[in-house]
Each structure stands twice: as structure tokens, then as C-alpha cells.
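Only one chain comes next, encoded as C-alpha cells, the form predicted alone.
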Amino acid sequence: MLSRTAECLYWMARNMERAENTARLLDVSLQMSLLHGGGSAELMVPLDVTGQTESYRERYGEPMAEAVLRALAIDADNPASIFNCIRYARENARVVRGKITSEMWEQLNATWLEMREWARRDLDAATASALLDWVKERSHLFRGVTYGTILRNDAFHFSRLGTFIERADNTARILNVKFKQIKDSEPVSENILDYYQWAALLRSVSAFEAYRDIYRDRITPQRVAELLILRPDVPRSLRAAFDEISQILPNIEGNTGHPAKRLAAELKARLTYGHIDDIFAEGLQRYLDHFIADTTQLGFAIHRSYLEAA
């Protein structure tokens, strides 16, 4: 597969699944947000996350929901908005349209063409919550068809492989930067924070069912952490991600990739082997800034193995 396929078929699925990761994350932040009579500690989550904390000073200067709603979900001169991550995707579809199915093509053709008119809408706090479900459930709709239609051959592989690298960064920052508000010095117990932030926290990445099905009573820091980094049966946890990069990597056809094979194989034994205990031990914000870094690398490794042009 020449390189400049494969690039879009892996930037149409990233840009997908950081779309909805961002509506998830704006979501339960302005949920929060309300919660807490307004307070900007929350709105800023998303802004610290997606890594657009100064940029969004800069044009908007102090959080505000509306105006964060806005820059994050259809502000078309942020390159990082729910709106052109959607375009992005669409552009590279269309780019590979030989490649994908016709399916494929057609329900990221109408979700783009949908969002054009959200953007020329006004948002409030009714038509916002509306916008974020729908952008869910778009998001949703584009994975399941493209894991219905599309042939099992390098395509799929490098669509499924955007998805989850785009899931294991995600999920490693939201962790980052909510458990920031915590001192590493300060004891692990259930009134660090409240039962709220932490339900938010897992729902953002639709875990808190799979939390109260695994450990049933109160919400901890600690159990928080396992169930988003080590677990391997909750769709968005580190380790799940990993579990499926490890097995897209080599099924990919070709000699090359093996600098991306070894990180990765690398970054799944840290996961399979780990215990929660350790990483606390360690410090949890140096594990995940140690853990973003490794995924960064091998987002460059992948770029020079199979998406830089020879």
C-alpha cells in the first residue's frame, strides 16, 4: 500500500475517534461545570487535555461555557474543534475513496455535511448536549460500519490502528490531568476528591458501569487508576488499546516497522505486567507523562515506518 494511502486511512480514523473523545470530554466538563455553579476548573479540563489552554486565553480569554463550547466544538479556525477534526476525516476519506467502502465513504460524507449546519447554529446549553450526542453517535456508527464492510487487509489495519493509538493518548491525558489536582504526597482515600468528579472522570470514557460492575462499592483514586490503565476488558483503558496495536502492528504487510513493533510491544508488557501498587509507588502523573511520551514516539515511529513517503 503506498504511503500516502495509508497515511489517510490512519488520520481518518484518528480524527473520528478525537472527535468524540472531545464531545465526551466537553460533555461531562460542562455537566460539571454546572454542577459547581459555573466554576472554571472543569471547563479548563478539556482545554488542558486537547493542549489549547493558551491558544483559547489568546482569543476568548477567561473560561466561559458557551465560549468553550464554542472554540472546542465548531470554531473552524481551531485546527483541534470537533469541527475540523470531522473535516479532516472526510478530506482523507475522500483522498482514499477507492480504498474504503462506499458505506464508509457516505456516512462520513453526511456526518460532515451535518455538522456544517451545527456550526451555523447557536449553541446553548440544550441544542450543546445535543450536538455532543450526536457527535457520539456519529463516531459510533463510523466504527461499526467500518468494522462491517471493509475487506480484512492493510486498510482496515491502518484505520483501526488510528483509532486506538488516537484512544490510548486520549485516555492517558484525561487521566493526567485530572489526577494533577492531587499531590502525589497526598494519602490515597476516597475524599481526595468527590464522588462526582471521580463518576465524571469515568464516564468521560464511558467506564463508570464497567467501575460498578467490577468493584461495586465506593469510587477511589487507586481503583480508578487500575481500571483505566490495566484492565484489558474496559474498551478504553491503556491496556486495552495496547492489547489491539500490538496485534495490528504485525499483521500490517511488509518488513518494515520493526522500531514501531518494539515500542509498542514494549508499551504492552508495561501493561500487562504492571501492578497498581507499583505505579502509585512511582508517582501516577511521572508514570503518565513517561506513558504519553512513549505514545507520542510511537505515533513518529508509525510516521516513519509506514506513513512517510520512501
Second form
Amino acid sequence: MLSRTAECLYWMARNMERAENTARLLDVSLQMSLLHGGGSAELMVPLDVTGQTESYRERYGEPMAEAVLRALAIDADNPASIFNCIRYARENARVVRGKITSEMWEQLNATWLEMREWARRDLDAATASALLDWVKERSHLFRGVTYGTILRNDAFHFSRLGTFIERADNTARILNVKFKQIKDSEPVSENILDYYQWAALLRSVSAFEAYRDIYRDRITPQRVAELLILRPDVPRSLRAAFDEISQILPNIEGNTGHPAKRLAAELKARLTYGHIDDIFAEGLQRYLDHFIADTTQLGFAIHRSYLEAA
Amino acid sequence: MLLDGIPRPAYRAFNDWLQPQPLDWLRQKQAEADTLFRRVGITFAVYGDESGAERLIPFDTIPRVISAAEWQTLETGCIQRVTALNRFLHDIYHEQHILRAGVVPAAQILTNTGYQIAMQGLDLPHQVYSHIAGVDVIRHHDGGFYVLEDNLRTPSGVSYMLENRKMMMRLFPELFARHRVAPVEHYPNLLLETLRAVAPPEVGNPTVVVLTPGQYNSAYFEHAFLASQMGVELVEGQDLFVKDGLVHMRTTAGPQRVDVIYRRLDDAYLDPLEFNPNSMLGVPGLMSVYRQGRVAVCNAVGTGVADDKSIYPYVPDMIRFYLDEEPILHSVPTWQLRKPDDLAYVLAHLPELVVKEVHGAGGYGMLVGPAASRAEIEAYRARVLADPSNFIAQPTLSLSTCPTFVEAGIAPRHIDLRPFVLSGRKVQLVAGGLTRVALKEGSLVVNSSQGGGTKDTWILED
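Next, give the form predicted in complex with the partner chain, keeping in mind that what was shown is the form predicted alone.
So here's everything in the complex, that chain up top.
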């Protein structure tokens, strides 16, 4: 497959996944901020996770619910907005429309056309919820149509690779920001507000029900960390993402990707044989910082090996 | 449609079907087509449109119908014409018999910006230069077919021919049960066969690619469409590189040799080492590999010299010179403003004539005398006087019309037709072409960039 084609497929999928993750974050923060009667700390979370706190302050000033929503959801001038993620995903798809199925292209194209309609509306809490639900739905649809229609060749592999790299990065960042916020509190808190914090975090990665099913007990930071870092059966955990990544890479044609394959295998081994007590002993913060840095390295290795090859 | 409003015989069965159909139902079908085209993203980019918007080319649901006998004439006429043009191209890059015989003035060829010295003496497989040609044809109200121009470099529109047919079969399946319409869907197979036929002879299983300037090109949809229909890679210049005397593409599994390049990029951008040094679109070193015969470029470099509008008037003579045949298709009488007598005549008759730039395309920069204001005519006169040899003029032909679905209902609109002629081991075309329609009442300009639309073209089988 052409390197440039692979790059477009990879970024098409990354951008759709990123749109969904941003929608999840915004959704949870919005609900939390309403719960607190408009507290701005919650609104900072999606800005922190996506690394946009500074650029937001420069452009909009203090975090206000509607401005944060606008900036992260529909602002055409913010390169990281959902609006632009969908636009990039669709632009990438357009370049490689011959390599994806017509169902995939039509789904992405329709999503983009509808996104433009959303961007013309005013955003308040009610329309925002509808928009964010819609974004998640379109992302599910994208994954579904991809999974259900495309030939299992490199086009499929690179698109899946983009999805899981983005997802691993996102889950690690959410954990990192949330654990930074609570680093001073007790490991097991009786505080009711903490319960909501953790529940919200779990919901933002669709893992609340999984937590309930697995632990059948109250929510503790250790268990949340274990669930989202080490559990292979939680779809948005780091372990699940790396199980996929380390399977996808060896399936790509050719022998050009050794550095990427090696790094992915290392990360997977660490997740497979890691223990949550050791991670807390090392320091969760440190562990996650390393993990995010390694995932970024893996992204570079993938670029060098496949996307900028020859 | 004949002048008295009676449909041509080829339309009879269609007309019988159309008459009882309620207008609202047709409107609904028209809207359905627009939605489908938008959804599928069959669009084109418009140069100079700052918003970078992609537009739909308006699609008309009423087909153009051509009888088997008429097609027979068109087909043999197009093959004859393109055969002669390819012979001409080979000749002017080799012995130049036609120039020595004085049939075509040597100065007009050798000083032409489309003439590429780099092509002199280069032998191409099957001596084919224009592998894909689009011949623009109109029917005059005298009933005869006239060639308006030959597009020998990178003619586009074939994707619309194919998509329009798909759309019609989807919207009106019952119509296809009533008519025997010749199929066009195998065009991509013929194209691939043509491209593979001109690969370097030593290559057993040639790798073909489509080279596009990129997604902002107005015909990008078509480039992507053809690549995917043929099952070959769609590449940009940055995807290719020259190493060890061969062209390679960058793939995720490492470099892969490329043998045939169907380029949709003008000569000037192909190779910055040879042509425009500022071009980022091409492949440095491509020409050196090409001249070694180790990659095929389709259409060949240097075909532009034969499709410029100042060469057009000589095509009938080329047919006589190379093939010893009489031209089957008519040519439109053409005044060459480089000739003083022609210039004087044209300047005196501007309001009646169509004046075009020699290198113009896409309907840009032309004067349609009967439709122009006095000020526009005077401004154009000044341009002509500044550089007469850059222009040609033709009489305003009365193009035939075809019933077309417009806001007010069904009304006649002017049309033309572009069949696509493929030259490889042999010269062939699918029975069809792109029918373009001038949607504005009375307008003669059918170019999509000027608000023209398209319709499906039916060649009836006997």
C-alpha cells in the first residue's frame, strides 16, 4: 500500500476516534459542572486532557460552560475541535476513497455534512448533549461500517491502528489528569463528591457498567486504575488497546516495521504482566507519564516505518 | 430534437414513456438524483472559488439518445480522427513528413509551446501518443456531426459518463427494460488494457498507477474513481521517486517499481528537472527514465502540440495525408487570426462569431459574439489585436438540442458529446460518451465550470 494512503487511513481513524473521545469528555464534564452548580474546575478537564488550557485562555479567557463547549465542539478555528476532527477524518477519507468501501465514505461524508449543520446552531446544555450523543453515535457507526464492510487488508489494519493508538493515548491522558486532581486525597475516600468524580471518569470511557460487573463494590482509585490500565476485557483500557495494536502490526505486509513492532510488544508485555500494586508503588503519575511518552514514541515509529517510508 | 419539435426517431420509445409521466414524479426523481450525487460525493472543485467548495455538476434525468446507425458514423469517425492525430504526433517527433510536404506549416509546429523537443526521436510502444482522447462533437441542425475540438492531453469527464449511467439505472430501471442501451460499464477494463499494452516491453506484469495533482484539482474525483475502478494506485508526485534508472512508488512495504503512469497532470509539471523547476507536483528525474523507455507515460509527453486550437483546422488534411481517406466527421470552419485575411474578416464580424484562445480550455476566455454585450466585444477586440496569433474564430453553430428537465418543466437545451477514444494495441471506444448540456436557455456554453450540466448518453443497439 502507498505510504501516503496508509497515512490518510491512519489519520482518518485517529481523527474519528479523537472526535468521539472529546465528545465523551465534554459530555461528562458538562454533567459534572451542572452537578456542582456551574463549577469551572470540571470544565478544565477536557481542556487539560486535550492539552488546550493555554490556548483556550488566550482566546476565550475564563472557562465558561458555553465557551468551552463551543471551543471544543464546533469552533472551526480550533484545530482540535470535534468539528475539525470530523473535517480531517472526512478529508483523509476523501483522498483515499478508492481504498475504503463506499459505505465508509458515504457514512463519513454524511457525518461531515451534518456536522456543518450542528456548527450553525447555538449551543446550550440541551443541544450540546444531543450533539455529543450524535458524535458518539457517528463514531460507533464509523467503526461498525469499517468493521462490517472493508477487506481485511492493510487498509483495514492502518485504520484500526489509528483507532487504537488514539484510544490508548486518550485513556492514559484522562487517567493522568484525573489522578493529578486527586493526588492529595486519601486512596479510599468517603467523600460523596469523589464518588461522582470516579463515576464520571468511568462513564467517560464507557466503563462504569464494567466496573460494577467486575468489582461489585464501591469505587476506589486503585480499582479504577486497574480497570482502565490492566484489564484486557475492558474495551477502552490500555491493555485492550495494546492487545489490538500488537496484533495489528505483525499483520501489515512487508518487513519494514521492526522498531514499531518491538515497541508495541514491549508496551503490551508491561501491561500483560504488570500489577496494580507495583504501579502505585512506582507512582501512578510517573507510570502514566512514561506510558504517554512511549505511546507517542510508538506513533513516531509507525510514521517512520510505514507512513514516510522509502 | 428536430427543428419542428418532432423528436428524432431514436427518441420515439423514450418519448412514449415520458409523455404520461407526471411532472412532479420527475421532479422527485431529479431531487433523488441530486441527493444521491451529493451523498456519494460526486463533485468537482472550482478554480478560483475561495471557499474551496465542491460543487455538484447538475445532472439531467432525461437521456440523450443516439441511434445505432448514427453511432456507427461517430465511432468510425472518431477512430479515424484519433488514428490520424497519433500518426501526426509520431511524424512530427520523427521524420516530419507532413511538414516537409508543406501540409502543415513547420513554424506553427516547431514554435508551438506544446511541442516538446525532448520527445524528438523517441520511439513509443505502438507509436501511440494520445492513449486517451476526448473528441468533442456537436450535431449541427443540418443533422451532421461536427468536431469542435480534440482533447489529446488529459481529457476528463469519463467518470460522469459511468456515474450517470449508474444513476439512470437506479432511478429508472423500467426504462432499461424497454430500450436496448449499449453498456459503457466496461470502460475501466478497456482503459487498463490500453495502459498495460504500452508498458515497457520487458515487463511481464506491469504496475499501472494514476498520477493526480492532488485532491484540490477539479477532476480529483475522476482520478480517484478511475484508479479504484481499475484497481491500481492513485499516486501524487510525492509518492514516486526515481532510483537506479527506474520509477518507484513509496509503499508501506518499501519501494515498488512503476511501469505505466496514467498522468492527469500537464507536461509542465511532470518533472521539475526537465520542465517547470518550481513544480512540486511532479517526479524529479521522470523524463530520464521515460526517455530510456523504462516507464510509459500516458498520455505521452508533447501531445499538446496536436490539440491546440490552431492545429485543429489541419486535422482533415492529416486524415488525407496519413490515411488516404476522406474525413468522416465534419470540422467547423475556422479562421486563424495569425493570417491577416482571416483577422480582418473576424474583426469585422465579431458579433456573429465565437472566438477562442488557442490554448484555452474549460470555456474560459472565449467570446460568444451573439451573446456578448458591445462593451465585452470591444474589450475582446483589444485582446485579439494585442496578439492575434493566440486566437481562432468559428461561426456560431446552431447546436442541436435535447429535451432537458429545467425548473419550468421539459424544454430543449443545447448539448454536445465527448466520446472517449482509447489507443493501445488497437483503437477503440465504448458506445457512449459524456453529454454536456447548457442549462441556461439559449446558452451554447456547456462547460461544467460555466454552469453546464450532464446527462446520460444512450447508444441504442439494433
